[in-house]
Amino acid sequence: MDFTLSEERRMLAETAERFLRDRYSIDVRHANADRDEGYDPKLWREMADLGLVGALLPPEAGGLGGEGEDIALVFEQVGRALVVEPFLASAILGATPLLKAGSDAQKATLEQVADGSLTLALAHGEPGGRYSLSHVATMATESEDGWRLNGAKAVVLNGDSAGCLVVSARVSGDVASEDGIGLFLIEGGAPGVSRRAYGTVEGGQAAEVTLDNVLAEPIGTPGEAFPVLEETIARGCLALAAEAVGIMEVSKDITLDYLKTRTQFGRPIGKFQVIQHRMVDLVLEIEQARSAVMLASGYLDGAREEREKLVSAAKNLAGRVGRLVAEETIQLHGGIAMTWEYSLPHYAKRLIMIDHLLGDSDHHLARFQRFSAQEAA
């Protein structure tokens, strides 16, 4: 498999680190997420305009790439950056399902994804449901006008702020089947949506819903939408992944150029060879991320087996990874690496968030490993 950028994949690296070095200052980040919706909207729609977020959706989407290694290229500049608007709420995790199952009508509305004048939310996560891509208790019952939906979603990503929301709800079947769950289409302010927002422990913004007898629109045929929501969950990791490795990238080189100024009995201390060799493994550690995270973009639309068994695994690595930078670099600098104003905090927070979002690090072990025995039968 060949992973040399295209021509046209290296002009969108090199646009989007260019605007978000020129644009996107740690300053701008916290002062984009103390906005009431979370993020800057204008400032979205200027990436937008960029081409950054049509880049995660095909030209029948109005996008420009949507391919795994487009994913995987925007998400490291997206966590470079450490960007709070919603790359991943809105143009993967929202926009996934109309692509893959939406009517004519649903697919027409990711040209307002891909422009910027609209923004998706998926509520899929329920109290109780863990990393659970099966539990579901909210219920959706056919009426005489349609769909209705009834229940409670948490952790909604940039729910608040959404302008449409894509919900799972169960046709049929028990809280925990596979079978018999529904995708339905509506509106962020439809008569009995209630959503109560909250800021995150490392400054992006979540809500939770409410849904009482809200009507829907189907996404697809009810009661078989697991397949459209797991592949929704794969290209979730493996944007989430790509974030990290980006995220890591900039960790280690602040710690870098922190070692050869900090100087310790006369010396940097970078030059302590014991300091070395702790750089040296998280080196090859965040390689090793990067491969999985490459490996995993190119069989993002293959078989199923294949496809979650190597999304697992990247997603596997970026937590597990990600978590030994966080706490590598903030040891090694020391207490500046505490304060508000550095902005290595910040990044090593987003680190062990990603962990948790879509499932953390032992959770994709398992995962892994039992795709893998499948793949292997």
Second form
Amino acid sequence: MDFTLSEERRMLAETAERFLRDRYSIDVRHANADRDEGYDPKLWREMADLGLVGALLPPEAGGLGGEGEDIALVFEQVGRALVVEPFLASAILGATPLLKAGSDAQKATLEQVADGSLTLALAHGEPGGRYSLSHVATMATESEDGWRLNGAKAVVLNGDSAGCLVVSARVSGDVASEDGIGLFLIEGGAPGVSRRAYGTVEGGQAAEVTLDNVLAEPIGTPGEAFPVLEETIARGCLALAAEAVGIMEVSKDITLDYLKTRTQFGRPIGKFQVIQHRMVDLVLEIEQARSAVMLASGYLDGAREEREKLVSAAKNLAGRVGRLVAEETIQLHGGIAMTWEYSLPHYAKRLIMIDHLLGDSDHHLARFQRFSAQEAA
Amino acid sequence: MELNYSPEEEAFRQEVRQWLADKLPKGLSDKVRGHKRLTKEDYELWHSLLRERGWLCWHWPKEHGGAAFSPVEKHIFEEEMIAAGAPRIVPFGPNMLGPVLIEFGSEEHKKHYLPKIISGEHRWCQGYSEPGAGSDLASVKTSAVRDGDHYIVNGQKTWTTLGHHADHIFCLARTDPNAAKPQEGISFLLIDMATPGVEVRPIYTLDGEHEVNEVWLTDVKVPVENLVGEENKGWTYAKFLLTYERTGIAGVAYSKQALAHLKRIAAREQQDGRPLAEDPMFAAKMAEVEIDLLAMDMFNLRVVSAAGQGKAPGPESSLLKIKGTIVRQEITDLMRRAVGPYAMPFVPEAFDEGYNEEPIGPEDAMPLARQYFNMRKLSIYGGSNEIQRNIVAKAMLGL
Ligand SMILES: Cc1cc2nc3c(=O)[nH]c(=O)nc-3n(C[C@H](O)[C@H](O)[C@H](O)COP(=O)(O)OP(=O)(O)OC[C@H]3O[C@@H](n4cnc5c(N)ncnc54)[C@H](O)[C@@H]3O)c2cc1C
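Let's see the other form, the form predicted in complex with the partner chain, since the form predicted on its own is already up.
Below, the chain from earlier opens the complete complex, with every other chain and molecule after it.
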């Protein structure tokens, strides 16, 4: 075993870290989140020019990496700086289906994703579908001029600003069946698409998307998309878990600094043993979450069962430890952490909201149980 | 032992319920239930209705215009109010300063201030905390220097809840900087916020809301008769008030109402074709918190009954505060989880009256994440849960 990063990856991490340190203060982050697009398209292009988006895609798609380790590395930095640009929506959730099942022409568009000129979003979740992977009520029907989509999609991340949407829709089977799901590519502004954009609690942007007889291009064979969808969500979960670890690290650092400088009762509050022990528990749990992310990243391109089990483990821990870190770092600060002006609560909010994306800790616990039981059988 | 309410207590519950049904405006309870922003006018309307019925100051004895509820009556009253969707009573005058003045104030104070708390002419806020004095409240630095028949007050208070709705503030200020112990040089002052030198600045909370403030005091002239009790003895009064604050924060009645709401959400939300309430993991978490709450309800009644009428409860109130806030926070955690991805959408204008757009996802989903974050304050204020544990360890356990 060898836990050191390759030279390329070490440089990638340094590039990302330096750029975000110099250019992405928390004030910049808030300002970007407040824009109509929910992020700064110009800065996004700059990030792409630096190779941060390309790092999430393999060379055949115009990228430079695209393996689990690359995803973990970039998203830890995304978490550290609370980046609102559409790394997850575009380069992971939108790009993976094209990468795994797209035609040559579709794959070619990924070059634009890598260079930041095109953003994608995945419209999969539906009202009432909660975190279910196979819940798809949106219908896809084949007509003489091609496939037509009808239905409603919920909380589509960066769905309003995306140039193209990757949409899941049912070709056959009942609403929860894994068989019969198709993935389709549409333009964001195509006739019949309506998008209602809104901000999210922690400063992101999402949209409710309604599809009214929208002409769509299939990605792969319609009806057989479930495995692609599953792999897409797996990559997304790894990205989110790694982002969570980045946020946890910063939250811990901010809190440690505060505990050393805030004095009450004539000494720094970090001198109280009860607080010391709680910080130690946080550090310990963060190491656990990080380890689970490393494991999942190493098996991301391996066999399905192994991948799904480890990704669910990482996402479950990210949820559990995330909640602990968010709540404890606020509590250990006292009142100051309840204020908008202070950076910490914004980290805490994102940590908690990560548990509402692509399955919460309960959802992934149940999934883990299933895959673990299969293994034992 | 008698664990059932007596016929008189049941009759009291009916009376309160009926009154709420008759008097609580639907517009107001809709706002409270929908987690809309409450305005100063909303609070004032509610206070005026309670005042008419003689129920605004339910902690106070009858001779001062209070309702003089027994501990069990208080409990019932609170439960009914919250169940009906009534706004909370802004506690600073009725539940905090009132009892202090009744116990320690001069006759003039009682005559002058108590009726004005009841009438709503004075709206109070609490000036305890300072940037450097949170948990270590006795280290307050705001100074009050005697100058003839005035004190000249200088300093900064912070976290002042609803200071922007208030016109009076009760403050802890240092009158003897040379006292042997920090607790010994503090006085309890009543300050009219219209006095020159008082400035209120907003603090925005993590959810973008304006609930707390900074209050800056620069050469504020405060008449000596605004001193409560004795000079340099303010710490005693301050602590007396804190025990009242603490029991309020335990909030068993709030938890009950929130749990009922949680159950409704879980019964409605679908997961893999079944209600979330039937998910074994989620159901187990809900049941656990319900058991905690059931026990807390009894615990709370035991503590308030033992304290007896009109008395402040002892260090057990710290235990109540710790557990009560944990339970309340746990319920808000389950509520935001219950709505899944729809906990994320957040439209600040949706919390204003008159917002008529179609909800994003289930109608009651949007306030839940915000409420979860906002309720983190429960374990911080009124003496943090760590400080409560210190109190229990020392005062109850002798450690
Ligand atoms: C929303 C909100 C509303 C408020 N409203 C008011 C108001 O109206 N009026 C008012 O006067 N104040 C108000 N407060 C202030 C509140 O009382 C203080 O925030 C509280 O006393 C904690 O002080 P602090 O924030 O300075 O934290 P600190 O005292 O700095 O504490 C930081 C952390 O250290 C811990 N700690 C401190 N000392 C010890 C110790 N000895 N042992 C172990 N742990 C310790 C604390 O528990 C906490 O976790 C409000 C606060 C909030 C958040």
